[in-house]
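Taking the form predicted alone, here's one chain by itself in structure tokens.
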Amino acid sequence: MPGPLGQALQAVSRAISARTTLPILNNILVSATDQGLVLTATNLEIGIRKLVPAEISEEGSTTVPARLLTDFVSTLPDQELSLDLDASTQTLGLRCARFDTHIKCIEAEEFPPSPRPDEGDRLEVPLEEMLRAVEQTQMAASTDEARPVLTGVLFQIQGANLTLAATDGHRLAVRKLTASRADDIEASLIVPARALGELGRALKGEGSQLEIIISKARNQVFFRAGSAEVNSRLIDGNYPNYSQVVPTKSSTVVSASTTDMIQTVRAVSLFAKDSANVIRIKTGNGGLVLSATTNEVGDSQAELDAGLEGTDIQIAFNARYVLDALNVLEADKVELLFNGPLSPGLIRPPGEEDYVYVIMPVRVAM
């Protein structure tokens, strides 16, 4: 029993913040239910919810202190674990091997009452195919809070079609979708990327589709798969007309090994840490060369086997931000399309249009 109960309240507890100033927010809810235990956190933002199989004797609920419950689980041998509450004194008593345990709980009717979605629209796609999504556009969002809406990801809903979008005013990740059922919705949602981070850990395994429930309101968003779920806020805003800096047109496209690039890329920014993490790409004889220079650390170059069409480039990005589109590609190869030193470049696999991901230069002599 530790074994699912303990990836349960580990993925539960993601919601909770170390900066909460209600000492109830540090509790996780737990209830048990006909269809067996149920685990809640929340911060007020984000919500998660997981359902763990269990035998239950007699219904009831109570809240835990998460970080002593997730951790002394985890510590259990994988074998049976009971646990029954007095009501009277709000102790819960945990009994596993040798174990005997009681921990002092706060009542059930402290902790905030979750959102519920009631009649809102509704989309369902696979599961596995929106946590790729997530993955490839979530990186580029912004992480300061200066300007909220660029610190989620935005969710453009046509019908079945659902686009992804985030941007930090360096780069922009664009990931297209296709619902496998919709409602007739025409909506932008702009989803904090923090909460969608949370998606892979609380949702993965559990089933195949996702249903994505946005709440009458339009101030609440819901992702439900199998027993588990993840709620939260939406960031309130205009997010910027990010289509126009797609580029339309290249002068330049190079294409290579994506594995050979990340690996070189790596090995080549080591020598970029101290200098903006800038990196250099050149074309010529038939190839790339890739290099970064600190003054005080020394310098690297490689060469890169590469296919090459149009005007020869040289050009500069942060390497941090090439190698993070590099990463989550899930293709053999790579392609980048230039359109000159100065415009925004170009990475994505090669003739795809599901994914884009476009990349501001850094302007250093080369």
Contents of the next structure:
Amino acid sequence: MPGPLGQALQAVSRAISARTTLPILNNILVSATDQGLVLTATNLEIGIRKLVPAEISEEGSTTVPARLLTDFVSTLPDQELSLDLDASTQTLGLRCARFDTHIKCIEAEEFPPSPRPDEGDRLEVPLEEMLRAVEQTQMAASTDEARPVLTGVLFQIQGANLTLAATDGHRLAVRKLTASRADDIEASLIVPARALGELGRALKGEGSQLEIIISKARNQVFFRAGSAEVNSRLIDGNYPNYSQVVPTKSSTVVSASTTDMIQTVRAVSLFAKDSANVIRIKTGNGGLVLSATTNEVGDSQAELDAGLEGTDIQIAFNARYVLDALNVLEADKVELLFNGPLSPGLIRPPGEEDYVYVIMPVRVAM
Amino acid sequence: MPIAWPRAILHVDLDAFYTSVHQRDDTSLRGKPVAVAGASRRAVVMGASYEARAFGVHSAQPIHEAQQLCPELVVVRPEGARYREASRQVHGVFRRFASPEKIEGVALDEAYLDITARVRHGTSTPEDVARRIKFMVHTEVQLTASVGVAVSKLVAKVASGSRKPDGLVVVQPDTEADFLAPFPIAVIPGIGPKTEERLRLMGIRRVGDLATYDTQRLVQALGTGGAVLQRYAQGRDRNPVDGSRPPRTISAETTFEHDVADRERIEEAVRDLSNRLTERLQQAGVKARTVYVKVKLPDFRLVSRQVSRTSPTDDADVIFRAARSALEKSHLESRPVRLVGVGLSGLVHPEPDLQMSLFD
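The block above covers the form predicted alone; next, return the form predicted in complex with the partner chain.
Up next: the whole complex, starting with the chain shown before.
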């Protein structure tokens, strides 16, 4: 038993802030319902709910210190675990194998109620595809909380067309996908990247479809798969018009093996230690030359086989931005499109329209 | 073909710094023997002008002794603020030639600069840079400096001290040992009176004697440290210029006379604190990556929240907005507050921002 319970506890605990001003938010709401054991945690911005199958002899709920419960359950042997609550003392008894344990709890009434999906708009997307789309965009979001809008991922919904976009002002990732079922919705939501980062852990393996529900007030979003749910407040504000920075023309097109390029960028960028983490890319001799140098460290240069079309170019990027894109491309080949050393570069799987990644170069003396 | 400088290090030493500042600001003191000393009868000389030094007046000398040597000696009281201001101006000149990490202030009147990056491309030589620094310090701060130029701190320091005042001594690479050889061994750091005496008994008086002495015998006499001293004597010193690291954090706080629950008043206080911090940031020439807010509740509980930026900032408005969003994150709602503080951490010396932006 502790296996699935332990995993569920770990998944919901991710919603708990390391430091919170409300002590009750350090607890997980544990409810025995006719469906099974429902676990809920929140930091008032993000909430995560998981259902763990269980045999229920009496319904009831309480809140249990998250860290203690999670740590304790994770140490238990994989055997049957029984939970019973002494409501008068709010003490949760746990019996498993040789262990007889009692944890002091806080009444369930103290736990702030989480928002419930109302009659808001809904759409459904294949779960795995959504998780991949999130992975391909979320890393481009900003961590600069002084510009809250950019710490989110933009969800643009037009009927069955869903576009995810994220940018930190230096690079931009855009992924399109198609809903399997959708209301006739037109909406733009900014979902905190941090909430999306929890989708994988909380929803993985929960069926094949993901339901996205937008609250009527358009201030909350719910992601539901199987019996699990992640909800998040939405970020208020105007998202920059990203489509205007996606380059529409290019003077140089390069195509290379994705794994070779990842390996090369990783190695060479160990020598890109200055603040902008600069790696230089040069075309010529039927391939690319990648190089990086840091005065006190040394330098490295590597050739990379590549197909070339158009004019030769020398351009420099933050190596991390390049790697971030290559790592989530999920294609054997990568296509890089340039339009001069000071214009944004574009990375995409060849011939693919559903994913583009745009990076602004670094200005350097070549 | 210009000479290759593996490292180019300057030691800049302001001449008779304390008294020069007084003589600069008070024309009646110029050309006179001047000493800076405290008011007490037991005070010692902090600094003496060259005119006073001619009478044998020197630093750390009891003032009554100095006055006996030089009856016309003009004694002035120390003025820390003026010295610090002059030093700050001089460091302003240094920063045009090296980043703060490459400027190591040893005292108000003495600093090492690593200008290797500056001279790497061969467009100017270390000597050019040294001349320009001397010129700027003279014209902008009205003080003279003696500068030593070498591939190491040790040799640069000996060089700057070898032709004072207003000197400029360049020790070309690979000539360090010859340059140092005639100096008394006391110029080598780590040689105090005791070691000096021991070396003297071994027949070592000049740096050159130490540089060429049998290493093993030196190690037998002084331990491994003896070999280190010998390397210094040969001009082999790889110590880096240990420039200023920015402070770890700077912060300011306000305690309210009465607990305040009004959000607007708290924000006002945060704005005020942000402005004050920004001023200090700009003075220190650093930028901050992280802004945090701390709040003390009436039960003395401390709540602290932080907001990180990807790029460092020293903009008052950006810092205020970050502080405000940190304040929101502490979920104060309308709880009253005793104290509110704003702090900045992740402080860095700014580097030129070469990463271009998608949206400008």
